[in-house]
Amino acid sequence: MHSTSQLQARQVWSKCLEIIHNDINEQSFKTWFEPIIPLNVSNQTLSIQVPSQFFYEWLEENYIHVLRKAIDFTLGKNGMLEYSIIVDKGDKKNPPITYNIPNQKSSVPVAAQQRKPEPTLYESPFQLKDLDSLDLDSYLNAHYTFDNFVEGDCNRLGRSAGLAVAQRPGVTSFNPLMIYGSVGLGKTHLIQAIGNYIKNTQANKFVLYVTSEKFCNQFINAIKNNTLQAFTNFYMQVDCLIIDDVQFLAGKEKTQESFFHIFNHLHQSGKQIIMSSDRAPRELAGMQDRLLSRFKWGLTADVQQPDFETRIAILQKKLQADGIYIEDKVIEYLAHSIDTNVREMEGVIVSLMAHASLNRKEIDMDLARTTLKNIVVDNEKEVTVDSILDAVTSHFDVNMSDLKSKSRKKETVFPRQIAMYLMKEFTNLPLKSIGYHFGGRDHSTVIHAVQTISIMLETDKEVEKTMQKLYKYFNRVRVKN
């Protein structure tokens, strides 16, 4: 059963959606009016529940004429609005938490008010002599900074909140910043191009950048020195606090312990906490549920591996930074060749400049597909694309240049469905990419010949057989490798 003042809730609450929804457009509606409960009506004050303190901060900074312009028609001009912020959503036995905003008359959305710090578990005043393991290095590799990342449609998101923050930690909503993804994709190189832009800009402010690692055999070492209440001070004195690879953490359980203390008390200070994980925060294992929840609290960012532009911008930066030339064409085809990670396309290139320097030779198609043959791959079941072509070309008589041209011979056009439906099979390529490798056709003629392949494979044994010879060509490339 619900109560008058929840069903007046839902009434005034209706009222003022329908003026919202004519006033934004339907895809922001969605995101972030149609999440809200109303939850009563008290006094010409409607009470809200919001899921979170960042959907609140959004409301207030982008929404606040058209919540105040509903406000005013629904309840009239001396009408007020306030918050229920759910800050852990609780289980099956445990309802959730939330706090309530005081409103204010003057305006709707208001801000929140500062809460105050909760009392530390060590009043002592910390001194540095106190630690022998830990000073007031940063950690932090200057060269990591905002103007060497290569922004792209990867990693927008995370490049944009980190900017946000660099330029006023522990004030934005992005509190805690989790920025997660795959190995070797820049989570580490922006988190401390965040921590250098602060480190430069606001002096007065202490950064420290520190793995999980490294956090975890400090805590070790507290615990066997007897220095635990010093070890826990310093980083309770930290202004934006930076931990890499978090997901390290999981099964520590006393770690997770003085961890969960020390983000509690920089959070409610307004201290900047900042963390890199290999996988987004619900897929954490081994971590506290009470960790976890304060991990969504902030904003969580990830960032994928780049496309087809963005590698070559990746690769055109790192080749300018040292100084040097390469044709765009072979450019083009690392980029098409290499979309694993960032950091491998930086290995290419280094291995790119030895051979060139022991050789004594320029940089050419021909040394780059030598190269990437000489990569070692990390995942046993992938193919290069060169040695899907070596296998094509071999097996089927043909050249090159046969299977880039525009010829329709069935002699041509079979062999380059072959290597189109392997390179779809075997390599994480996207079609784009795929059809670059046969005289730059397109997406659709690449999807052509895999479904063609993929038919024959199934009602043509000769087909089957063909491509049974072929898998065994690869299976001995993995074993020689």
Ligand code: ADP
Given for the second form:
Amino acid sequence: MHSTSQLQARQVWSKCLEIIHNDINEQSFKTWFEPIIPLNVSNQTLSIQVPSQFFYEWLEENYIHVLRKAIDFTLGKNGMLEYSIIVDKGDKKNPPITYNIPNQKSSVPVAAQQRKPEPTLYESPFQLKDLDSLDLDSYLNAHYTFDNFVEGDCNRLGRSAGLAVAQRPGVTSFNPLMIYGSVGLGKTHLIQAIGNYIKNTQANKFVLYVTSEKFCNQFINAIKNNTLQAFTNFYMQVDCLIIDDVQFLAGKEKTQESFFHIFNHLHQSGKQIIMSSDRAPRELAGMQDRLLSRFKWGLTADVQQPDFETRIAILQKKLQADGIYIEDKVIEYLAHSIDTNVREMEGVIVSLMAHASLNRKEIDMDLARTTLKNIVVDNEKEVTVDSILDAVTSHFDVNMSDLKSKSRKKETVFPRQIAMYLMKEFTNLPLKSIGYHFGGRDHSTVIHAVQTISIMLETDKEVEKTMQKLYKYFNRVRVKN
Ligand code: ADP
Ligand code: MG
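Show the other one: the form predicted in complex with the ligand, since we just had the form predicted alone.
What follows is the entire complex, opening with the chain shown before.
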């Protein structure tokens, strides 16, 4: 199309790169300039495509002078630069969505006013012309795809069942498909990816994503407004119903009943149902048996904590999406240090980028260490061995010396086991060191204590309550799972 101006852009940009390359070090050049794609030149303005908002901010913050120099040299003093920032990479059918910002020096500082850390399709303040990929009727977020969902042992079954369902909704034996696992492990991402896949390949299918909370609220409103029939009819038209976090329906008898009818209708008509839950169906207390037994008709697959290799792959994918290059050893360090869940890994990357921006530093080992240290310290400030011992002795009214003694009296054994459990939960101490704090007991004693308390927590409500109170000593909220 614009082949002349494109060609010209390439020539101008390659000249610019020569100049820039002379002025900055190799690593920075590789990180910040190689990913840039020259688009076109018109009216003495060179337009370049950058991979993300962060990337653009970084260039403006740190390299504006080198860029200016290069533009002066190639396009003259009146030469200008325009950034085309990728907001959505698009796919085979939809072109990438970008918006353009002139560089600050040559124009009004638009960018400074409208700066946003992470523009998304939903929040971008810019007029986006091509919004085809955002389908509000489905309430799907187009960013959740199979392409950017990293596969690992932790999610293989769920992912492949999900893909099978996406390719042949309502036809496979995976109906319903239930994905469960604890928070931040990709359930919402995966079930939305299925929805987006169906949406993109079978435009005539009515895909609907709804959280269980929203479903409940809609149901309650329908009762209030006497529109229950309309509510039910609406849901019965759906070809693929994706319902997130069904544990929220627990204890809500009437909503479950309504869901049961919708479920039966859809299932009988060969429509696909996809659900997620933060726990296995058998652990969903407060759910009607007849509903639970329906969940088992299809396939139930869990998502687990990603292992080390998968964490590396996820980090790489996220960085790549932001157009950021970080040395392998830093990525490895991050993957070794954050092993909770994927959402936290993303949080760390965001903080890293923010720290890098604010302090004008490259993301290197130093920055990774300080950033992580701040996060870890913030989280774990109060929970030390001593604070656990203090909390337990005062809560149970036992002596510290008894707690640390060999006494096998019931009044001491239980608090001691609780204290060991808490240390296992809140500190990174090896079992041996935990034993050390209780008169030099060995690691098997600690394991036994932790197991005993875990079982009690599941079977005895009083123990669970006690534990919740103890958590409050450390300003923590105990989430049962
Ligand atoms: P959940 O619904 O299980 O609480 P989410 O689906 O909201 O978790 O995932 C939390 C974040 O982690 C999301 O931004 C998601 O994109 C990301 N994420 C989780 N698992 C993966 C994965 N396997 N690959 C890439 N990103 C992932
Ligand atoms: Mg979720």
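Residue numbers count along the first chain shown, from 1. Take the two forms, superpose them, and find the largest set of C-alpha atoms that agree within 1.5 Å; that set is the rigid core. The shown structure was predicted, so the numbers you read here are calculated from the model rather than taken from an experiment.
- Here K77 counts as shifted, since its C-alpha moves by at least 2 Å between the two forms after the core is aligned.
- Taking the rigid core as fixed, one finds a CA shift for E309 smaller than 2 Å between the two forms.
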